[in-house]
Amino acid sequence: MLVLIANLGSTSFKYRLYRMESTEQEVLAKGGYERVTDYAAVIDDALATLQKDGVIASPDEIDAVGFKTVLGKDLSGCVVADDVCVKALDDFAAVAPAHNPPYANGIRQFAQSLPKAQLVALFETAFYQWVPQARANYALPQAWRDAGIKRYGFHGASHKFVAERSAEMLGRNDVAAVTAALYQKGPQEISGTPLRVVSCHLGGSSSVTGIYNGVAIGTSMGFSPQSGLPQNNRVGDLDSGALPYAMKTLGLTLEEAERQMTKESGLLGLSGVSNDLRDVIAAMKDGNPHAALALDHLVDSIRHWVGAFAWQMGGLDALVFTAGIGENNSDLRAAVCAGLENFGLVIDSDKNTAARAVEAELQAAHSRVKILVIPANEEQVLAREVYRKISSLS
């Protein structure tokens, strides 16, 4: 089966193409474009270079098209990319208006421009879908709720593929098993010990998730990417009552202030300095304390979010690192476990800063707890689930 991933931004376009047989995959090409103006214009020039390129003989050979949708009204899972999921991307854009419109575009076209390739959407919530109703809820009233506002969570392709794959380097390939089908059967009964994991995914956007036997029991997103922990340039969690304080107090229109919180926040705006860790780390180093602030607001909120699903869970068999900052600085891990010896998590110091992007346990010998680097390919995990949605449906 050949399958195209189709990653859509506000003026970007990438994809890769696979060979998929069962849920192993090779990569027969990839490609991108910047600055695009024109979807329809790129998408069919990506098609139009792939068979000059050899790579296909004819973009009907192309059996399915992926896509990594953000957010829909409505609607979440791994679903067949129709009319229904692009009007719940509609119906959301406001919400997500970074997202949300290049991938409804994106799917029209290319329904458009391969009409014989079944399309398939998954979701940036999906993986949260079971989560308890107690937790998926703010305290609203009714006919907020009704409007769609509650938890969604996001990075759930990501924190999906750490559950299945923490699973399988524990030895629980039963509960690897259940996340792996999880999108077509739904959350399944384990018997025997139950495996408790946090998994951090720590980028320019990051989040902390919650897993249970492999399904997700909650997660740091809430309504939008802008809540939780503090992002690049993203405010993270914020009372309420300070929007309406500010935009009084400073002057601002609810659009300034949204972009200030969106864009000149986060590391960005309690560093001074940038909205890069490793800018960040550097400056700290140097003796700036504004930097080191930032450092430790981070690592604060992360410990705070993995202690809530430690505890909600009942204790911690796995905590693991993925995305960008989380596979590579080693001093970002380091201080996220340290002082954790009496919960049975200890690091060792010498594997934690060896490990670079790279699949690795990171505990010491006598740590009860695992600490494992799971590498995260998101376009890899939505080829997997595009192809087992694709054979749920034959």
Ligand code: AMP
Contents of the next structure:
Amino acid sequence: MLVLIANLGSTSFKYRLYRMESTEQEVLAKGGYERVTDYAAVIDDALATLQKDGVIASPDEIDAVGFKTVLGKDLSGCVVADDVCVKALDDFAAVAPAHNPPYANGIRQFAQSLPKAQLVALFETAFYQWVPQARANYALPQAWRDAGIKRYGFHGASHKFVAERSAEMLGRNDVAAVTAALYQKGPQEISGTPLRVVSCHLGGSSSVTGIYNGVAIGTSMGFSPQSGLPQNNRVGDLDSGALPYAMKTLGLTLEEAERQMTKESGLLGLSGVSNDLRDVIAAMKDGNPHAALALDHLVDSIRHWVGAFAWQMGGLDALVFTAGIGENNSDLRAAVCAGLENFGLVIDSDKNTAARAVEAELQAAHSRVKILVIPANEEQVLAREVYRKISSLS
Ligand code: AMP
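Having looked at the form predicted alone, could you now put up the form predicted in complex with the named molecule?
Shown next: the complete complex, the earlier chain at its head.
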């Protein structure tokens, strides 16, 4: 099966073409375009390039196109990307203005350019469909909740991959099988000892997710990607009272307040240095106290959420680090794991320092809790889910 993964940004289009045999995959080609203004033109150009380079004899050979859609109104999961899906994206365009319109347009365009291909959307919210209602709801009046304001969660593809892969690494193929089939079968009972994992996706955008027996039970992200951990330039959790107060006392319009919370906050806002943690760390090492505060705030927030989910699950069997920061920065991993010996979590500093962007186990020999690094590969996750979806349809 040939599966094209289309990654659509507000001004970019990247793609990877996979040959899928079961859930094993081979990348046949990849490419991309920046500063895109005409999506129809670049999509057709990409298909023509694949043909010209001899990767495919005709665009008709492409069986499916997968889209990592973010947030749909009243729609989640791994679904056929049809008119209902496009409407769900359009209806929440105001909540994810940088993400939803490019995907809605891209899906419409692919339906025209590849009329025979199966189009599949994997929502970033999909992994959180089974989070208990008590945790998914905010304490708001009914009208707000009817308008769709609840905790959705994001980075679902990445955390689901961690759920499946960590279970495999821990020898729990029973749990890995539950996660693998989650969007086809829903959560399944596990006999025997439960598996309690907390996944830390730490990158340009970050979140922490609790995973019980292969299914997400909660996440730090909320209604929009403006919640949970401090992000590269977005604030993360903020008391709702702060927005009206800042508007009144600083004389900000709603648009300006929104811009500052989404573009000038997070690591950038606290450090005053950069939205890239590498620059923040360099400034901290040069003695910049604002950079040190930004780093401390990030670590504190990660520990807060890890602790919350370990408590909710009645314990912790594995702590997983993934994405740009989680895979590469051993100092941050050490800081997250510091002083937790009483909880049975002890990191081995040599293993931690050695692990960079590779799958690894970092716990000391006497640590009861496993500490894992699992490199993220969201295109691969998507290709697998598209394969599973199509196989379940046929
Ligand atoms: P991602 O969003 O997963 O692509 O991660 C990208 C982010 O990872 C970048 O913004 C960097 O700030 C961060 N990053 C990558 N390598 C390191 C590192 N060695 N130390 C700290 N941050 C890093």
